[in-house]
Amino acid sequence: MSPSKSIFLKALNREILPTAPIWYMRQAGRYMPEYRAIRKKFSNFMDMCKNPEVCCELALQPLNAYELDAAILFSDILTVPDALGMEVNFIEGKGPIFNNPINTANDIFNLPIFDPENVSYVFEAVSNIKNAIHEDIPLIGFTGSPWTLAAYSIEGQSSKNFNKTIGFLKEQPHAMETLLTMLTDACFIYLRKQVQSGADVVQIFDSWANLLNEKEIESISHKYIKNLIQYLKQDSITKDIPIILFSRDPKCSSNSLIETKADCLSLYSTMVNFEKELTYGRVAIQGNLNPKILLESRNIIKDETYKILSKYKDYPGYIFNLGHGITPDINPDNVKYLTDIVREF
């Protein structure tokens, strides 16, 4: 890796740049015909994630199509609970289904210690991608946040309200604390091995932050994200690796996110009034075009994109991204157009 040549790494180092670096959340995915061609060969999405050669090919597809400034590991955040014996499958139209979700406190106390060998396919994919991309393109590894992984593990599937999880949180607070601690330790080991395998940056996805109120997000989510980031920053292998935090529609202040000590905050689509004056010089910013705008006319795409670029043009450490992942209904030509107008700004 040549840090001096990567504008993505320069932005993470809080430098002001003439052109914002670009990558996209879910930049490999169902909106791309070449992705769909591979996906239909696998009945279960998780089986695809366990094939390092295929994961490498999928990670390269958007780089080849759009010449982006960073690659991201192709995988899923649910590899960690799957490795803990919860047996995650993806059902078409339903999403993830856990064969062995957490139903009782005893289920937590009986969980095995996380063994990274159970996800060796992820680390092999990281190595494959790293070896396949240009030396000046950084590779992003990732994990779900402890809270997000806990929510899925208890609910046993995706949900709009996660009623089972919220009920468990209220009825079994000590068991939940144990689970969150276990998952924090697992996420640390998981990210550390990704870095050892070639990841240059890591991102933590707090995808269900929006389920928690302002008090809960501090004690149930941010507490464990802070611990995870502290472990990474104190470890000899990971101490210099930039950390990005994506929090989905969080009910908290900007300062609360800054205090996690992440190097970069990835803004959700709704975070349009984010207090950049508060964060200036303290943390890099990534985001936050609403992906739905890519379904609109090119004039609207350009107007909305330029609003964001104008807002952050003098910000020390700004990365252009979406406020959430690219959805399957988006035309790849609009992703190409978006990339071009960011470069031209």
Contents of the next structure:
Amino acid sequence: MSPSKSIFLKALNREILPTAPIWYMRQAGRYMPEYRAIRKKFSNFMDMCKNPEVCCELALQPLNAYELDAAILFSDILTVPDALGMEVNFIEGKGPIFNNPINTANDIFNLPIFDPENVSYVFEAVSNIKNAIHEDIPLIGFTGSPWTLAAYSIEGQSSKNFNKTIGFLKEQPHAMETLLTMLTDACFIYLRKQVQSGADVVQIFDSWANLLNEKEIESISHKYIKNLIQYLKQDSITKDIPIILFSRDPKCSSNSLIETKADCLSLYSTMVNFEKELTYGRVAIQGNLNPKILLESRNIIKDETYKILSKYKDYPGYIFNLGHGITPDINPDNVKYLTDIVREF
Ligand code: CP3
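So the form predicted on its own is up there; where is the form predicted together with ligand CP3?
Full complex below, order starting with the chain above.
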């Protein structure tokens, strides 16, 4: 990697750039016909994630289509609970279903220690992708946040309000702390191995931060994200790896997110009044076009995109991205159009 050439790494290093680097959350996925052609060969999405050659091919698809400034590992955040014996499968029309979710405090105390051998397929995918991409294109590895992984592990499936998880949090706070601590350790080992295998940057997805109130987000989510970031910053292998934090619609101040010590904050679409003045010079920013805008006309796409680019044009460390992942209903031609107009700005 010649880091001096990557505008993505420059932005993460808080440089002001003439053009914003671009990548998209969920840039590989069902909205792409090339993805669907491969996906239909697997009935269970998890089996596809366990095939490092296929993961490599899928990670390259969006780079080939749009010449993006970063690649992201093709995998899923649910590989970690799967590796802890919870057996995650994806059922058509239902999303992820856990065979052994956490039901009681004892289930937590009986969890095995995370063994990275159980996810060796992820590290193989990382090294395959790293070998296949141009040396100037950084590769992003990722994990779910401890809280987000705990929420899926208890709920055992996707849910709108995660009632079982919220109930468990109220009734079993000590067991919850144990689970969050175990997951923090697992995430650290998981990311460290991804870096050893070739990841240049890592992103932490706190996709269910929105379930927590302002007080809980500190003690249930950010406390463990801070620990994870501290472990990464202290480790000889990961200490110089930029860390991006995506938090979905968090009920907290921008300061609380900055205090996690992430190098870059990935802003959710609703974070329009995020205090730019407060974050200026302290943290890089990524985001945050609402993915739904990609369903609108080209005039609207351009207006909304240029509003965001104007806002951040002199910001030290700005990366263009969406506020959340691309959804399956988006037309790939609009993703191409969006990429072109960001570069023309
Ligand atoms: O290019 C990329 O970003 C692809 C890599 C990637 C996937 N999942 C592939 C995927 C990444 C970074 C993720 C992260 C992920 N997985 C998150 C955090 C990001 C976010 O959106 O907040 C979460 C919460 C998950 C868990 C997950 N994975 C769910 C709940 C689902 C089912 C819902 C859905 O979108 O279908 C998935 C499935 C999934 N992960 C797909 C892909 C491409 C679709 C699977 C399919 O083809 O059926």
